[in-house]
Structures are given as structure tokens and as C-alpha cells.
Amino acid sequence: MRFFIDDLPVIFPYDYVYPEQYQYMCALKRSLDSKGHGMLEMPSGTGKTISLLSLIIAYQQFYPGRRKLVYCSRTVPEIDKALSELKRLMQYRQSQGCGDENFFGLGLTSRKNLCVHPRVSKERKGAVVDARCREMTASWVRAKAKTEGDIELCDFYEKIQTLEAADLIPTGVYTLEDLTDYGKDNGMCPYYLARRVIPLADVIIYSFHYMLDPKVAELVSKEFEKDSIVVFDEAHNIDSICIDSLSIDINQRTLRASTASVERLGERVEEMKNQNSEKLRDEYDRLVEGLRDALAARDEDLVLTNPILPDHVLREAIPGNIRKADHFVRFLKRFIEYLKARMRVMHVVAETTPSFLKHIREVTYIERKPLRFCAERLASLVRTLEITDLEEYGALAKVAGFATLCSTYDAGFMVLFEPYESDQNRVLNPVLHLACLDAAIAIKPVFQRFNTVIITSGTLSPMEMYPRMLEFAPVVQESFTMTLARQCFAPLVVTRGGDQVTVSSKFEVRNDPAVVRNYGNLLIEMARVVPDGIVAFFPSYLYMESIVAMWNENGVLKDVWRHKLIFVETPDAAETSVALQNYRTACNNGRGAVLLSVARGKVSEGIDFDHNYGRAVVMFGIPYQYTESRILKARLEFMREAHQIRENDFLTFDALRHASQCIGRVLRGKTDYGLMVLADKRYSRADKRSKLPRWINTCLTETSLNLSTDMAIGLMRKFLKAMAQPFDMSAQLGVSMWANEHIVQHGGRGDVVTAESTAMEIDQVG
């Protein structure tokens, strides 16, 4: 269909547009018009991705000076799904006579997913694929191959180097599979092909880390124009991604590997002195001129570096005491020995980065400035020594990155020495944490560099928390509800069992036999009533293990087994993948299954349980973080002081967004239906409910807020019976049909339908 938003003609590749989709596009256009940042929350399964792409592509095509769209998602399946939607959209635009023959869209992912080399592509580990690839593509390897001739190179990579970027691939939209097939058919490496043509693309879709992780963002995203449109989809936990990208953990195994790497580095330096000392002298001269000049000629793929240094620092010369290669090797040895000594702790030591730097200066006389350049100096030396197997130096790179981060930032980080890896496992195994406490550090350059950054998800509530944590001011901040001709999802809050004992995952009562029994009875009754698949979430692996053990003892699992098969998510990704596959098989063959999972686990993020794969999701308890974590305590203290966010407010916000993400897995479209069960007394309180997404909250009525197990089962039966009745899809789309006719009629006459007036009329009809 075709309609107008203000003066912008939008081509939408479906017969109907939902009111919330139209409102979403109107809000998105306001953000683009103002060249400002936006936050948009849209219900799960209502076509957020295609709405976003339709509006932005229309914007690109209609207004002069095409703006590049950089679309960031979390997982490879989500990236491929977005590419498929983009491909469908562009094919539809072409059929409507609105296609652009020069339009170019593609995605980027790791070498492991794109490699087509007959030998390298068979490797299972991504790090091994990276290492083997570098051994055949590094510039000095290729230069040596020209003179010596007996070195294996990657023919797929070599062909790319012989062509100009514009001649590498025809325009069009390429999914990851399309890109791989094109590479195979034309003898080109899909990974480096994508890297080469990114500057030419109108739309590039890739992982969050290509934009937020400083180790790769400078390599992949440095050429994007300021007026590019950056979208972070499924961005409900974007603050955690920012923090993880700048946090480093070092244990004794890492330090032992670093020591071995430094020894190898020293040997390579001595070899280079004897064989080609001129290279070391050239490097020294470049370092005298400044760090930026020294790194200008580095291989684009060298990611040992951690490019987080400010511009004024990059213009400085490398400190004299680490300019020479052998001096730098000795410097690293001293620093590693200092870390080994500091990690001989029997109790927890926490300090700020200035305090850590002061102590190292007093003990070893190592100054702050050479530490700041450690990561970049190591990158320069690795290139000079022509090292291709970066995996061998991964531990050393981590130590160098730790030194650089510590000495660059005075605030927003904490250095923590702990004698045990976890409080549960009290075996002496010291760990050094460099914990980033400020999520704004990683994303702040993105907000500053680009005019328009859109943060969107189905679970952003309460939305006012993100601008405070990430330190940005959105010009548009809206949350949309779901318009429904029938109530296709039913949120229920179960507060007590059939014996009227309150159920909760509060620490004081979570292992109470009555609570465990009532949780078990709820699952048994749901297994009897709900067809197909049920997904049950727990706050943590530890709690799930204890509950399942007690259920096994009191016969709950046997009772559930009579009705459905049981599968369990584990911390091991391979085991979880097998469990998911078997769970889907059980749902497909009619046996039905229960999947026991964990909030913040793999199943809760990016796995859709649409239709028969998930007719009900039950959240046992509230998934609060482990509040005794010292890193969490430090972050809470930082947010209180820096952003005036109270500890309890953040903990509740964080727990409720993950609970919303879990229960949102059950609904993946308006033709789908499912039950959302929140099993904890605290969900009935207003302060908890208010933090649920608006589209869920509006469906929580008084009759579904304070239920016993028996009452909840009765409502489930009623809901499922209603869903089993024949349903005319035209009724589901009735409001959308009106919106369609209204918009097309106005647009067909050439009139301009304003975003505000149309959205208001749709609201009234909805």
C-alpha cells in the first residue's frame, strides 16, 4: 500500500498498516526531521522492523542527499531477518514503480559465518578461523609471497584486491546467505567483500558491537557520515552491552599466558634485530612523530588495538621509555609481574583507577602515560614483527587493554581484586576485574558523532531511565499500545497457591516448601490445560536448579511429565541448542513440552516462541540481579552519584525489563496468541506494574491482578476456549482496513495527510 506522512510518500509492502505501525512511523519521521535522537517502544509482534525500514527507505529515496541507514541488531538470526524484510520491501517498491536500481543493502557478521575457504571454513571456533584467515591475508604475508613464492594465500581475498570497490558486486539487497552464495560463485571472500563495499551501501545491518565495541568500531564504522541514521533495535539492554564492551576480567591463567606471550614477543624482537633491524628503526621514527602516524599504515584487520583514546592523545608522541621494542617488552614484563603480585590476595580489594595508578607508581615507578599507550603500542609492534596468529597474543592484548583503560579514565571505572571467581565456589582463584560502571562512555561517541540515533524495542519501559543512564536527550520519546479486535494475549498475575500461601521468589521465602509446592502445582495445572509448548523462566540458574531438585523429590516433575515432555536450558550453549531443537520437535508432533529457562539466558533473548512453540510463558518470581555482587554495588553507587538514580529504582527497572522480555517471547504477531503468567505477589503492586511496557500494562485488569492458582487456571481455560473459536481475520484488521482506506483516499487525491491528524483519528477508531 501507499500513503503519505506529511509530504513523505511511504510504500508499505503489506495490504494493511496497523494503527500502531503508522504512529510509530510518524514518531520516527519527527525524529529524522529534527535530526535528533529518538526512543520508541512498540509492542512485540506488530511489525516494528518493517515499519522502521519502510519509513527510513522512503525518507532516503524522497529527500535529496541520501542518508545512510546503519541498523544494529543483537544476533545473527535477527540480522538475517532484518535483511529479508529489507529485500521484500525493495522488491515491493520495484513492483510499484518506486524502486531505485542503484539501491544497495547488505549485512556484516563474523568471518566464521561468512568464510568460504574450503579449509578454513571447516574450523569450528571463530578465533581459529580469524587466525587462519590472517595467516593468508596479512599484508606482509602477501608481500613475502611475491618474493618467496612458497606461501599459501587466500585466492578469494586476492581477487577482491584486484578490483575497485564499485566493481565488486552489483547493487541490490543481499542477505547473509545471498552474500555467501555470491562470494562462492564469483571466487570472492564474502567477509572482506562486505567490508570493502560498506562505504557504498545505503543500508548496512550488523551487530551492536560493530558500533559500540571500541576494538572494532574504529575499523568498521569510521567512514560513516555524520548525517547517517543509526538504529539500535531490540535495545532494551543496551546499557549492559556498553558496559560489557569496556569491562575486562583477568585471572591467573590470563597472566600466565601473557607471560608466555611477552617471552615470545621478546624472541621475535631479537630475531628482527638480527634479520631486519631497519624495520624496528622505521617504527621508532614513526612513533616519535606521533601515535596516529604510527598506526596509519596498520592492517585494517588488526584488532589487538583498543581505539578509545581521545584525539588529542592520539596526536601525542609515544613516551620515550616504550618507543624501542625491547624497552616496551621489558615494560610489559614489569607490569605483568606487578599484577601477579597484586592478585595474591586473601580478601577483596576495591579501588578507583587513580588509586590503582598511584599504587603502581609508588611500587614500580611505572608512570601513567606509558600505560595509556600500551594497547596501541602493542598493536604497532605486532604489525612491525609481522605476527599473524593474534590468538596467541590474546591474553597479552587483554592486559594491554586493561592498562590503557585504567590510565585513560579517572571516573566510571573500578578496579577490583577478588580471591574467588564466585561466592558459590570458594576455591582460591584470584580474579582482577576492571569494571566499567558508566554505560555512557561507550555510546557517547555515537550520540556525538551522528545526528540521529534511534533506540527501539518492545520492552523499554520505564523509558525515562535510559536518557539518564546513557546521557542523551531524545527529541522523540514514545511508547505505543497494541490495537486488537480480539485480546490475543492474556497477562495474569498469580499471587498465591490453592492453599492461599503467597508465592514469591523473595530470598526469605523462595525455598519455603509451600512456595515450591505451589509453584509446582501451577506448572502441573498449566501442563494439563495449555496445549503445545510452555516456557517457564526462573530468576537464575542457581534458583532453577534448587527448585527442579525439590520438584524431583516431591513428584512434581513426574506429574508434569504425564502431560508434556520437559527440557532444560543450561549455561552450555551447545546443550541449550539441542534442548531447543527437541522442544520444538515435541511441539510439532503434538506431544507438547515444557522448557525450563532462565531470565537473561540465551532463551530469553532473541528466541521466538511463536504459535504452537509457546502458548504460555510463566515467570516464576522477579529476576532481580544478585545484589551482593560488588561490581553491581559499585555501579549502583556510581549511578546514584552521577545520575541521581536510586539503587532500588534501577534494580526494579532492570528486573522488570527482563521479565517483560521473557513473557514477550510468547507473542510474535496479531495472528498469534498466548498466556503471560507472572507468578509472584510483588507483580500485583503498583510500583512494579508501572514499570511493565505500556502495551502489557493496559491489558492488566483488576480481575487478573491478584489470582490464586485455581482462579488463574479458570481464566486460562476461558481464554484458550475463546482463542479456539473461528475468527475472521478481517475483524482483526478492521481498524487497519479503515486506516488503509482513509490514508489511501487522502493520498489518492493528492492531499497531504498530516501525521498528527491521522494518528489522532486512528486512535479514536482504535
The other form holds:
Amino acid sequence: MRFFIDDLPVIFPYDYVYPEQYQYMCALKRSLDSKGHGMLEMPSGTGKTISLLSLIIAYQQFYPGRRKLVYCSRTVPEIDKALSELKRLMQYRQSQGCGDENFFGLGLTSRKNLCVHPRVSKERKGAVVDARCREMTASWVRAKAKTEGDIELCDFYEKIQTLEAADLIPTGVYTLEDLTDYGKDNGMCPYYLARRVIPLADVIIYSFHYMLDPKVAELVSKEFEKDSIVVFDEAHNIDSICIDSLSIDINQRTLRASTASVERLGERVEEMKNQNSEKLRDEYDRLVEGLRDALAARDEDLVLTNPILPDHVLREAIPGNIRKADHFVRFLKRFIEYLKARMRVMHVVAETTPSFLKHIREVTYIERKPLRFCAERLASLVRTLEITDLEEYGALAKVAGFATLCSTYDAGFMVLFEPYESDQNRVLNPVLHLACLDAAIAIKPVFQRFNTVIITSGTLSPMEMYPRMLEFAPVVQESFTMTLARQCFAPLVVTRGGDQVTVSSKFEVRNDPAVVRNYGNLLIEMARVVPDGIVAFFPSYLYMESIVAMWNENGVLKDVWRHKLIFVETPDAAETSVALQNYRTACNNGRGAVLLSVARGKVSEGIDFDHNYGRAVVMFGIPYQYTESRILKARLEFMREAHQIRENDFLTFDALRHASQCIGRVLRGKTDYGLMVLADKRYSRADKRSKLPRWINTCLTETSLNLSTDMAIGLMRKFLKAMAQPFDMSAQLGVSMWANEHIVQHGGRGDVVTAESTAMEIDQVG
Amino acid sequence: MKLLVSPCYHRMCEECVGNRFNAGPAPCPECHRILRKNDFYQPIFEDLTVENEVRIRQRMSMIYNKREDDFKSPKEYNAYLEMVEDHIIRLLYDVDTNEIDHLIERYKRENQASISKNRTKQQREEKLQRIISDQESIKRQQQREEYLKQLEEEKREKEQAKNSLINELATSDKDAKEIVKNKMVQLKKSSLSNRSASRKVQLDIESLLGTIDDGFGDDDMEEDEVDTGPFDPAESPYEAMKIELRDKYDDPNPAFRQGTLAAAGVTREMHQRYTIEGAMAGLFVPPATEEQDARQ
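Could you output the structure for the form predicted together with the partner chain, given that the previous block was the form predicted on its own?
Entire complex below, previous chain first.
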């Protein structure tokens, strides 16, 4: 269909548009018009991705400037899904007579997923693929191959080097599969192909990390114009991703490996000195001159990448005392020995980065400035020494990154040393954490560099939290509810068991037999009334284990078994995917199944339980984080001081965003239906409820709050019976689905032709 | 078992050190240097070359302590850093030790003044740093306490409100719904005012700390300026300073508020002229301000 938003013609590849999609697009357009950032929340399963794409593509093609779209998603399947939606949209646009000349869209993912080299692509680990690839594509290897015959190069890569970027690939939309196929057919490397043509593309779809992780962003994302539109989809966890990308953990194994690497580095330096010192000399001269290495180095060779340094630092020359290769090797050795000495301490130490640096200076006479250049200097040295096997230097690069980060930032970081894994555990396993506490550090460059950054997800409530944590000011900030012709999901808050004992995962009562029994009864009753699949979420693996053990003893599991099969999620990804597959089989063949899984686990993020795969989801307890963690405590304190976010507010916010992620899994579209059961006394409190997304919250009425198990089961029966009635699709029209005339009715502008015809119709009726 | 290290960087366990050196000085079993029991110490680092290096650095840092601002360009500074690093590495690997020692001695003699100056500077800086970090931790502590107090208060208030609500429900004849509604509104208001009050307190602490920090900063600056050498008035461009005569002057010293002490037999204008002339007398420049004033 075709309609207008203001003066912008939007082509939408379906016959009808959901009202919330229309509103979403209006909000999105406002944000694009004002060139400001936006935050948009829309329920899962209402076609966020397609609304986003159709509006932005329409915008891009209609207005001058052709603003590039950079779409970031979480996982590879999600990237692929977005790409195929894009492909479908572009085909539809074509059929509607839109020229869209030279439209070019593609996705980027790691070498492991894209490699077509017959031998390398067989490798199973991403790091190994990267290393094998570099062995054949590094510029010095290729230079050497010119003089010496017997060095293997990658033909796919060589082919790319012979062509200009514009001639590599015809324009169009390529899914990841299309890209590898094209690579295979034309003998080109899809990975480097994608990297080369990114500057030419109109739409790029890749993972969050290519934008947020400073180590990778430098390589991939530095060429985008300020005018580009950056979208983070499924961004409810964006603060954790930001923090993870800047946090580094160092343990004894890392240190041992880096000592070995330093030794090898020293040997290589000596070797090179004896053979031909020209290269080392060149590097040295370059460093003396203070020329930026990055300019000289080809991007394929920029192998050990460094964490973010502010621009003014990057323009400075590398300090004199680490300029010479052997000086730098000694420097690294000294730093590692210092860390080792720190590891021998038997008590917990938490300190700020300035005090950590001060201590380093007192003990080893290492100043702040050379530390700051550590990562960059190491990258330069590795390049000069022509080392391709970077796997071995991973640990050392980590240590260098640690040095650089902790000497660059005074605030927002914490150095934490923990000799034991936990307070109860007396097994020595010392870890040195460099914990980033401020999510804004990683994402700030993105907000500053691009005019429009859109953060969107199914669950962003409470929305005022994100701008504070990420330090940005959205011009558009909206939450949309789902318009429904029939109420196809029912959130229920169960606070008591059948015996009126309150249930809660509060620490004091969580292992109380009465609570465990009541949770068990709830599951048994649900297994009895709900058809097909049920997904049950627990706050943590630990709690799940203990509760399942108790259920096993008191026969709950046996009772559940009578109605459904039981599958369990484990921390092991392979095991979980087998469990998931069997769960689906059991749902399909009518036996029915229960999947016991964990909030914050793999299942709760990114796996959909649509239709018969999930007719009900039950959340046992509130998934709070482990609050005794020192890093979390430090982060809470930081947020209280820097952003005025109270500890409890954040913890509740974080717990409920995970809870709503979990229960949101059950509903993936308007034809779907599902029950959402929140089993904890605390959910019925106003402060908890208000933090749920608006579309769930509005459905929580008095009747669905504060239920006991038997009351909830009654409501479930009623709901399932209602849902089982045949559903007339035409009832949706005009309510939860709009054609052109409905857009006009609601004060919008439909397509010119149809708008006139509807006007006539209205006249006739009148 | 405790491993100790000798000044010649050889390891020996505590017991052996006792056995060997209890009777007085004895040669090291490895390099035959004469050692005493007291010379042995516990090493910080696993790698003894690093231990040695750090010792050397300690010595060097007392002598080669120039800073970036002592040099005209960063390039020169970097060259200097590299030179120092070269010395250290050569000392560590025992290459031309005598020559290096000579160089160091010479450098020490030539730069006596700047070494001691930089040393005091560094000490000052360290002190300043310490004070600042102390202040910060105090501030953090205060904020923490403030926050906890606030939480406590809110909790208490909530409790109170709840109690009074129950009381009211039990005693008054009004509609129960009405009462609950009223109470809710009250509660919201009080918590809001509470929040804004707490923020204000925090700001006050901030500003207070700001002034303290500034005080330290200024102190340092003054010292630096004195260091740059005697002031030459001929070199600096002279700009006429405008000094205004105020109608009234309140001396902070309360003693001078009494008229008897203030009157010395001169008018205010006269006093101003004397002061300005006195100030300018040594500079060989006429007091421009007075002329300008006269012209105006």
C-alpha cells in the first residue's frame, strides 16, 4: 500500500498497516526531520523492523541528501531477518514503480560467517578463522609472496584487490547468503567485499559491536557521514553492551600468556635487529616524526586495535621512552610483572583509576603517558614485526588495552581486584577487573557523531532511564501500545498460592517449602489447562536448580510430566539448543512441553515462542541482579552520584526490563495469543507495575492483579476458551489494521488516487 | 619458605641467609660480593631483572627529573626521555657502566638547580594530589551518609503516613475512598519536596569544595611565577591601570570603623594620589591614571 506522511510518500509492502505502525512512522519522521535522536518503544511482533525500513528508505529516496541508514541489531539471525525484510521491501517498491536507482543495501558479519575459502571456512572458531585469514591477506605476506613463490595467498582476496570498489558488485540488496553466493560465484571474498563497499551502500545492517565496541568501530564505522541515520534495534540492553565493550578482566592465565608473548616479542625484535634493522628503523623514524601510523597502515593490516582514545591524545606523538622496540618490550615486561605482584595480594582491593596509576608510579616508575599509548604502540610493533599469528598475542593485547583504558579515563572506571571468586568460595582464582561504570563513555561518540540515533525496542520502559544513563537528549520519545481487535494476551499477577500463602522470590522466603510448593502447584495447574508449550522463567540458574531439586523430591515434576514434557535450559549453548529443538518437536506433535529457563539467559533474549510454541509464559519471582557483586555496587554508586539514579530504582528497572523481555517472548504478532503470568507478590505493587512497558501495563486491570493460583487458573480457562473461538479477520479492519481510507479517517493522508475514491464513497454514503 | 634477594640480585631462602650471615659479613656464594644479613630483602617482583631495573629507575628518577615544560618542544622532551631510557637499559645489562656513570655524574653537576627545583615541585604536586583525593573521599562519604539518611527519613515518613492513614480510617466518619485519596496526594507532595531539598544540600557541598580546590590551585600558580625569574618592567608593555576612587570604603578590620582611627589629616583624594605615586615611583613611569582622571 501507499500513503503519505506529511508530504512524504511511504510505500509499505503489505496491504494494511497497523495503526501503531503508522504512528511509529510519524514519530520516526519527526525525529528525522529535526535531525535529533529518538527513543521509540513498540510492542514486539507489531512489525517494528518493516516500519522502520519503509519509512527510512522512503525518506532517503524522497528527500535530497540521501541519508545513509546504519541499522544495528543484536544477533546474526536478526541481521539476516532484517536484510530479507529489506529485500522484500525493495522488490515491492520496484513493483510499485519506484526507480530507486542504484539502491545498495547489505549486511556485515564476522569472517567466520562469510568466509568462502575452501580450507579456512571449515574452521569452527571465529578467532581461528580470523588468524588464518590474516596469514594470507596481510600486506607483508602478500609483498613477500611476490618475491618468494611458495607462500599461499587467498585468491578470493586477491581478486578484490584488483578491482575498484565501485566495480566489485552490482547494486541491489544482498542478504548474507546472497553475499556469500555472489562471492563464491565470482571468486571474491564476501567479507572484504562488504568492508570495501560499505562507504557506497545506502543501507548497512550489522551488529551492535561494529558501532559500539571502540576496537571494531574504528575499523568499520569511521567513514559514515554525520548525516547518517543510526538505528539500534532491540536496544533495551544497550547500556550493558556499552559497559561490556569497555570492561576488561585479567586473570593469571592472561598474565602467563602475555609474559610468554612478551618474551617472544623480545626474541623477534632481536632477530630482526640482527637480520635487517631497516624495518625497525623505519618504524622508529615514523614514531619520532610523530606521524599517525593509522594513515600509513592499510586497514586490512590494522590488526590489534586499540580502545578509544580521545582525539587530542591521538594527535600527540608516542612518548620517547617507549619509542624504541626494545624499550617498549622492557616496558611491557615491567607492567606485567607489576600486575603479577598485584595478583599475589590475598584481599579484595577496589580503587579508582587515578589511585591505581599512582601506585604503579610509586612501585615501577611507569608514568601515565606511556601507559596511555600502550595499545597503539603494541599494534605498531606487531605490524612492524610482521606477526600474523595474532591468536598468541590476544592476551598481551588485552593487557595493553587495560593499560590504555585505565590511564585514559579518570572517572567512570574502577579497578577491582578479587582474589576469590566469591566470598564463600575459598578457592584462589585472582581476577583483576577494569570495570567500566559509565555506559555513556562508549556510546557518547555515536551520539555526537551522528545527527540522528534511534533507539528502539519492545521494552524500553521506563523511558526516562535511558537518556539519563546514556547522557543524551532525545527529541522524540514515545511508547506505543498495541491496537487489538480482541484482547489476545492476558497478563496475570499471581501473588498467593491456593493456600493463600504469598509467593515471592525474595531472598528470605525463596526456599521456603510453602513458596516452592505453591510455585510447583501453579505450574502443575497451568500444565493442565494450557495447550501446547509453556515457558517458565526463573531469576537465576542457582535458584532454578534448587527449586527443581525440591520439586523433584515432592513430586511436582512427576505431576507436570503427566501433562507435558519438561526441558531445561543450561548455561551450555549447544545443550540448550538441543533442548529447544526437542521442545519445539513436542509442541508440534501435540504432546506439549514445559521449558524451564532463566531470565537473562539465552532463551530469554532473541528466541521467539510464537503460536503453539508458547501459549503461556510464567515468570517465577522478579529477576533481580546479584546485588552482592562489587562491580554492580560500584556501578550503582556511580549512577547515584553522576546521574542521580537511585540504587533501588535502577535495580527494579533492570529486573523488570528483563521480566518484560521474558514475558514478551510469548506474543509475536496479532494473530498470536498467549498468557503472561507474573508470579510474585511484589508485581502487584504500583512502583513495580509502573515500570512495565505501557502496552502490558494498560492490560493489567484490577481483576488480573493480586490473584491466587485457583483464581488465576479460572481466568486462564476463560481466556483460552475465548481465544479458541474462530476469529474473523475482517473484524480487525479499521481497528487494528488500517487501509488507506482509515488513515484518512484518522486525519492522515492516504494515497492520492485511493483518497479521492474514498472521498467519493463517503459522499455516496452521505 | 621465604625467598630473599641480595643487593646483587641472587635469591636465597631465609634460613640459608641466617646460617650463612649470622656470624657477620660473608661473600655471596654466586658472585663473591661481600654481603650482610641486613642487605637481604623481600622482592616485589617475580622477575629479578625487573626488580633490578626498578632499583635503577629509582636512582635515575632522583636525577633525571625534567618535565615536559622544561623543554621547548615535545620532540626534545621525547628525545630526552629516550636518552634516559637508553642509560637505564645499558645500566641494567651492564654495558659501558662506567661511561654511563660518568655521564650521570656530569648531568647531575650541570643541572643541580633544576633537579632540586623539580624535586620540590614534584613533592608539592604529590601533596596536592593527596589533599585532593582526601577531600574527594570525604565528599563521597558525606554524600553517602546524606543519601542513607534521606532513605531512612523517607522510610520513616512512609511509615508515619501509613499509620496516620489507618488512624484516620479508624476514627473519622468520612468516606474511606476520599481519605485514602487525600493521603496519597499528601504523600506525593512531601516526597517531592524532600527530593529537591536533598539535591540542594549536595550542590552546597560541591561549591564549598570548589573554593577549597581553587585555593590550592592558586597557591601553586603563584609559586610558579616566582620561579620564572626577576620581573623586568621595561620588558613588559606598560598599560595604564585605571584606579577608581570609591566614595566609601569599609575596612574589614572593625577597629578602623571608628572615625578617630581613620582620620589622619588627609582627604581621601590626597591619600589616593600619595599611594599611586608611591607605587609608581620606582618604575620611572608617570602615574597615568591621575592625568587621565584629570582630563576626564
